[in-house]
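Just one chain is shown here, as structure tokens, and it is the form predicted together with its partner chain.
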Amino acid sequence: MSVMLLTGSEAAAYAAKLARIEVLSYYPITPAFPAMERISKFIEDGELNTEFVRVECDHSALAAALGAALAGSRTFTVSNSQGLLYMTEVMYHVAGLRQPIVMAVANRALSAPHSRFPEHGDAISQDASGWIQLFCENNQEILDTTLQAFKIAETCRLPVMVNYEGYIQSHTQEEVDVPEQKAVDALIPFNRIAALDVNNPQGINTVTGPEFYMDYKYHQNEAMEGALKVIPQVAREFAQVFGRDWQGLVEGYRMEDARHAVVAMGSLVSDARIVVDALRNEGRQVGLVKIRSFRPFPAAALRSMLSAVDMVTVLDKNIIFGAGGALGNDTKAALYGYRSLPVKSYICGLGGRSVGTREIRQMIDLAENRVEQRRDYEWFGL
């Protein structure tokens, strides 16, 4: 192992060429472009033995990611944005066929306004396509959960987005320890499996009558309920080898006897693990839930985080219109018919405004001063 001074960018294509991605295509996109060309040189360099496919917009570089799946390789995407939102159509195809393709998406707001700055309603926008939907707090998490994702993708016969903020994790450096080849090699391995195959011929996608349509789509749900199992397991499983443990869908910080729960993903985590710090050094019982899998959706674990709470305050990067924060809404979904929680949510650093640990810490002075939000979600930082 060797600790480097890595971007969230340059972990990510780390974990890409240490899981020996053997087709990798994208098209560029700012802020997902740093991870897109650090892989590609370390094509270049002879480092990394993959065939690489230019294509010429997003919607085929997904596509051409699905082809080489469906022909038995272990195939890396990187996108973000307007660039997720234009493979809408290919990413539920990929669901729909089962395709254990890894996307690394460097989370950025979505036109209009254009803004090229961080939050996480481009991941949201996806969040019934029926990928797996990880988010990471820092750049070590990028590393890990990438390689991670490979095992659960292959395990669950299911795609994987792995999730890091724009900017304040694409490009910023931390030192990250870089796994030995050989220890990933025996995590990791590959078993090939080719849907589209010369010697074993099969039709694929063809036309599906209602006789079949919703047995697939069961079964496809089915496979997301699963990977409520393998995500944790395949936590373990690397947290035995290299001794870092994320803890696999749901991780509580400081939350034994914690009255005041903050749930979030990905940065604002790491921010509110500071604040939750503090807070507790002022003798108040707050504590953090950090959501590591958003999709599936971890209702079960994030219930018995929350059993014995009085409060719950949800932060949510995303805004879905009329309707509020995803996090938040899911959060209250988990919680209904179990436990009558008072669940104060807030839409917060949408299109890159500022939320540091001063922010986490008004909102949640906020929350337990007022009895009532004015709406079911209130903005936090207009």
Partner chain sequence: MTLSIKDLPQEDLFGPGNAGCRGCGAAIAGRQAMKALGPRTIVSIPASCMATLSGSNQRTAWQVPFYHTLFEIAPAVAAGIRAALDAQGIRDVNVVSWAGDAGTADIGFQSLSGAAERNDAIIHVCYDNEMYMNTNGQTGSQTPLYAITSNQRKGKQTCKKDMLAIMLAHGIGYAASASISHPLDLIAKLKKAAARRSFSYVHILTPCYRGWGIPTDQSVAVARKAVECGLWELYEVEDGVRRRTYEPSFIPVAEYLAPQGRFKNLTADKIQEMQDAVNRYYHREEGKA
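We have the form predicted together with its partner chain; now please give the form predicted on its own.
Keep in mind that what follows is only the chain, not its partners or any molecules around it.
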């Protein structure tokens, strides 16, 4: 291994290189484009033998990746925000056709109003598309998770989205251990299952009647449910080789005797760890549950983590209008029928609004001290 100072997007690019991607299709969009730039430099310098498909829009970028994957190539693309929304039609095609494409998403707020700043709304908009969605806490996890994503995708025959936040992670440098190529090759060997054969042309995604369509969706959902076992297994295999264990689906931090659990995903987790440590030093029994796999949602693992707490505070960097935060809603749904305890969701950090250790502590204090609350979710920082 070698330690390098990398941005989050550079970390994703190095992972794609180490995975020996064969096709990169991409249309530039801020703030995801540095990942594409670094990969194109690898190609130009002769360090990576990859076909770089330059397209006219994000929709075409994913369509080209889909064609390459159907032919059996290991494919990669990058997007975020409006570009990810433009891909939506093809997102469903990719998942329904069970193609193992890996996509890095540098999460950015959606228009309108126009924003260049981070939040999770773009990824949340695709939560029903059939893609596995993994969220990263820091740049090391971006590299490691992107590598794992290729093995998860090719094992489950499902696409994987690796989420990290624009600017906060995409453009911020951190020390990152970059693995050796030989070790990566051993961990994620190619697993080709080509659907297309140039010597035997066939139709793909032909019209399907009611007698078959539902069966396809059943098997697609079974594959997603199966990912709940594959993701932790790949994380364990990765840890055995490289010594970094990202815990698969969820991670508990200081949860052994916690009475109040904070649930979060993405970059918020790092700040939440600092807050939890500070509160523990004050004698407060607060713990943290990091959600790494948002889709499939790890309901059983989360219930186990929250089995002994008295209250839960969820930090949601997204909003489903009229319904609250996606992570808060999924947490409540996971607990329904198992435990009755207060779950408070705070909508925070939208469009890059400041949310650091001070703000996280304030939300924890509000959740513990406020007796009367207007609804199950609150807006913080207005």
